[in-house]
Amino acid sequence: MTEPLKTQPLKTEPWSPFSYIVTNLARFVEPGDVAFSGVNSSMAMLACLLAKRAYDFPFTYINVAGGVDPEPRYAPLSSSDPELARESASIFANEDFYDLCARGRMDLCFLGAAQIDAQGRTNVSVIGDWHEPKVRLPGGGGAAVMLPTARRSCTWRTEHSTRTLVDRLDFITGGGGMYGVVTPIAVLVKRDGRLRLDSWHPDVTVDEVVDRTGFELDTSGAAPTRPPTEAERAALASLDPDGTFERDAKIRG
């Protein structure tokens, strides 16, 4: 591992660990992406929403709710809401996502994750033993399938903890196809087979990153994180002007 950096926190215009993660998830599309958000995702959503209304880039949405490149008249607070296939320009399938998959025909994929470890394996099964269960998670479907097809999966936590960003999961879900993380202090990249820091939230430092994720983690050539441009904000506060996707989310920052 690399010797931490060491910094101490950057005064910036501030913004939330929501937004924070939101925007960040929003910067992992590229032009010309077709991207795909799930099942109980609304962070996933915002972002893929945000990133049609602040970007001049032209990219795919598909979402669980079956749209394509959709036009819904607000965010909706389920990401599998009808409201996400309005104005679609077809309807997806289940299996069709999985077959796009497959085919190496998706770019982006957003999947949630209870555990995630250095290599970018996800557990979303259970927490303890196998046989002995401290809690069942929700179990793998998209995580099987689209982690290892994707040509690039991203995912994100509400906190940044050991408890979460551990050395050892408890059960391996998925792997294979991981690309980024994003949590509410950093966004961890992976390279060379393992995450990475590539930038920190300008609150906190290297050091507290470090501190507090569970696997060694290399810190080199990370910076802090760019701040929100003015395209994005905008676009956050269009997709929640009240501020309820925010307070839902009780993200521990």
Contents of the next structure:
Amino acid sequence: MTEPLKTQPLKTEPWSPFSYIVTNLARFVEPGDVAFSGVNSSMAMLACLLAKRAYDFPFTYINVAGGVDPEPRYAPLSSSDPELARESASIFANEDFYDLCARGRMDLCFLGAAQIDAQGRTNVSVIGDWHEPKVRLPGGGGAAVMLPTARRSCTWRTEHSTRTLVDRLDFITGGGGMYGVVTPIAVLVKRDGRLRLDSWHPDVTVDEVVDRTGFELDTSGAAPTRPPTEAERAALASLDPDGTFERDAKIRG
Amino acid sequence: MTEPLKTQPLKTEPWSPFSYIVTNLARFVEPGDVAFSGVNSSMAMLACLLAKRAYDFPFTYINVAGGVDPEPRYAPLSSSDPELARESASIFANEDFYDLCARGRMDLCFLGAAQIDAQGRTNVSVIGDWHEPKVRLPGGGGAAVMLPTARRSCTWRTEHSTRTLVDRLDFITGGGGMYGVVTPIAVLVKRDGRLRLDSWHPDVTVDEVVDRTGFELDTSGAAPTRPPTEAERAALASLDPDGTFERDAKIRG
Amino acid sequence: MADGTDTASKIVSLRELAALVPDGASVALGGSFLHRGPFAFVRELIRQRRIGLEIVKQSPGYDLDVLCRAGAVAKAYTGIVAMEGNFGLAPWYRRAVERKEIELEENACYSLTSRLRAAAYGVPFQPVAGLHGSDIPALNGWKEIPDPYGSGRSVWVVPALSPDFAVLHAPEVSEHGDVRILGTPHWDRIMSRAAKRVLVVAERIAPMESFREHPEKTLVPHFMVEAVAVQPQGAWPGSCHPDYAIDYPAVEHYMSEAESTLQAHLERAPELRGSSRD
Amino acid sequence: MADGTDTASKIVSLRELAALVPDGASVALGGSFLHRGPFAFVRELIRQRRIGLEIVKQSPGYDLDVLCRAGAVAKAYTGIVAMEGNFGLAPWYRRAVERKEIELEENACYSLTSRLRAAAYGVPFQPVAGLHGSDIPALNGWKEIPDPYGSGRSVWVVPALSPDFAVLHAPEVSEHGDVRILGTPHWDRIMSRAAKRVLVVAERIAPMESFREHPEKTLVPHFMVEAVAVQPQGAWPGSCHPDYAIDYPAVEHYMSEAESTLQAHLERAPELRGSSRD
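Output block for the form predicted together with its partner chain, input the form predicted alone:
Complete assembly follows, chain above in first position.
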């Protein structure tokens, strides 16, 4: 057991936005989960690997490289790298993990998003009108199918602003809605169909989080985010030993 | 090239009903075919293996043991025996060969049948009413899907009679209809939607074939069946060296 | 879901494995005809006097027949049923159907596969090619749907079928429950994806290292497998590639009509030798 | 059908392989993002000045981007498009869509897979789980069908899509054209089943004996494969497991906006070294 949730920790070192996102994504993993990370998702990959190293309960980590509980020698730059299948005892390929999700047996999906609305729905398709795009984004990917079928889906944004957490999506790529969202300054969790503030980065205020959110945010019951445990810090340090991921992510709080 | 079709061969040895069936099934294989034999189908298995050994054109033999152009050491008693995948460079499993057929890429399917009607439709389900069965037969199997989707399907009956070649099926298991049927005394081939006499065993008469067929049989253009070539005889002898298959089949002409 | 993520204690006795399946359960059985079926498991169900089972298998033979002989079956979803080799029809299954002791849903092998696919893909129904002109769809009350994209074709669709269990027999498992099949998997893949819970009987536990060296050969990853029993010769009297072939004399003995045969057959089974059953 | 049963003369040059694909053909490309894509093949299409192609791939990146950069694409059927790593969006693809130089059918990866499944299964349409609440189905004019078996559920169905070609990159083929992938096959399996013709680029020909020893690892049997070119480093600048990793400096060079970059990039490609292209 680590320290109780409500205890204010001793101020140790600052909690970087990068570490904040990865650590809080990892905390969505529950014992017994089958958890998945996909393409173009370094943060989610790191979160799953962190959870494997930092938490002492069993869960299954599967990924888009076909790995099932792999033992990569290092965290690869590409989150679909074959390294993520190293030492795997099976190859669980794309059709297989999508089918697993489609039939309701995926417990936790990590999926990217460009815009997120209050219901947790996502846009990864386009900024502007779909037919007259200002920015063509990567596209449907996993969201449209996995969001409505996974038991819990979680996402992250490296920017917490009214451009990313929006009142109205330019396009609804994925319905169904995220269960959890992590930004550099807050953790949102869905309750009764809406994302609410679950906890905030100790360095910011609740008001700041509310101001930087494009939809109305219920903050009742929220608390400062529990700081990283030693195990979490150590796991992340082992996955990003020279800080490359952190530097490349270029996240401002 | 072997002897021209119409030349009457020198009488050599008698052509056993067993050899007649297997050899004439093999003759349905055409260059470039993907040909398939399934469960419970010794005759079809032997025909495919015979074609591989006796004919010098390329075709692909796949079977229900997952084999693709296998090199079995012997012809196994069970036509789904793993021996039928020996030396195969791939395993083409059940879902795969059914899908292949379903999308119209199976050239030749060998399928069993209990009753066959003039359109080449088959019953492998039941003798009597389906709900009040006199004899419960093996059932739907490949017929219902493969008959309508394979480019050509062929079958055999070890008994040529009005019980097996019927005017009216007790139950239509497979629609679509066989392209070819081989019995101990005749080869029927479909033309314009109906099975017609293509050739008959040199030891019987056309009248006998017609009499023993339960549906009206067009015999125009038919000829005595071309006797087995040396290559066909030798191939069958190599596949059934001690005559076990022939004895077990217990076929009367 | 049946939690297969905890790899700690997945190996159980054959008796414990069979005890997971209650009366009345629907069970998909792996393998085909006399090849690589979970036959020791099936016999153990009989010893435990299970009744009312619904058996799902595209190409059963001995397994469905011996379960019918023991009165364990309420319903069968099948494609083609036979003993194969020279043994012909499955006689106790045949009689059970003819006497209406069991209910039969007759399928094409591919329509049953398609029912399992619908379950595996999380959709209520699956279109099936072919079937046109067959009496089978009407028999089962299946529906034909016109192509909504205007091709003018119509296609039969079959409803999803998710068996309570898939029970597979494999030559090799890992200590974590990864399942490796050598040669054809028959219908085992789709059964493992469609069923609510997956149980496995294996000839042996192979080294983890061999699974890591050939992960492409693993048919079912450990997290999908709830429990495994190790039972050498567990597919007897059938074959288990690459370990052993069909024991034809044993099948011939089984085919004897004598009243005492079933008991004698069950007593000859390899799972009664040694301690692996318990 | 494209006759793959004759195993005699299946090995051709990369140039000959690419020449099989005419202007305007629809082509499914194997691999995912920067991993095991048929990139030498794609570059060869550009060198041969192919135009009007329809590219089908759930997760393209470099391949679709470079084809857009060369003006070879008329339409793309995609799930998610990006360079991955730290390279972000695929810039020339992005611009081609924004400027309406290419037509886009946006899919979920799984809906595109389902379109391919319908083709592979010989049915006009395939139900797809999920999609509810997404704007994508309406965008594409897809239809929703109520479960005819009375569950009260309705499901989106997508129409069959059979690309003219599937082009895969594999580490190993047999001399007969059997295709072995090591590690994940990504989407290659369903592409090979849905396409009308299958072409393969391989790092090397592996001994027949190794295919016979591990037939379970063969993803595509020889008879489904029309032609194969052997091209070491053919997935450059991407990875080909287990042989080589992504060449990140080469990708970085490719990403340069300079006018001359495409030509310089094409000239650096491994297929121009040695004689295997011809």
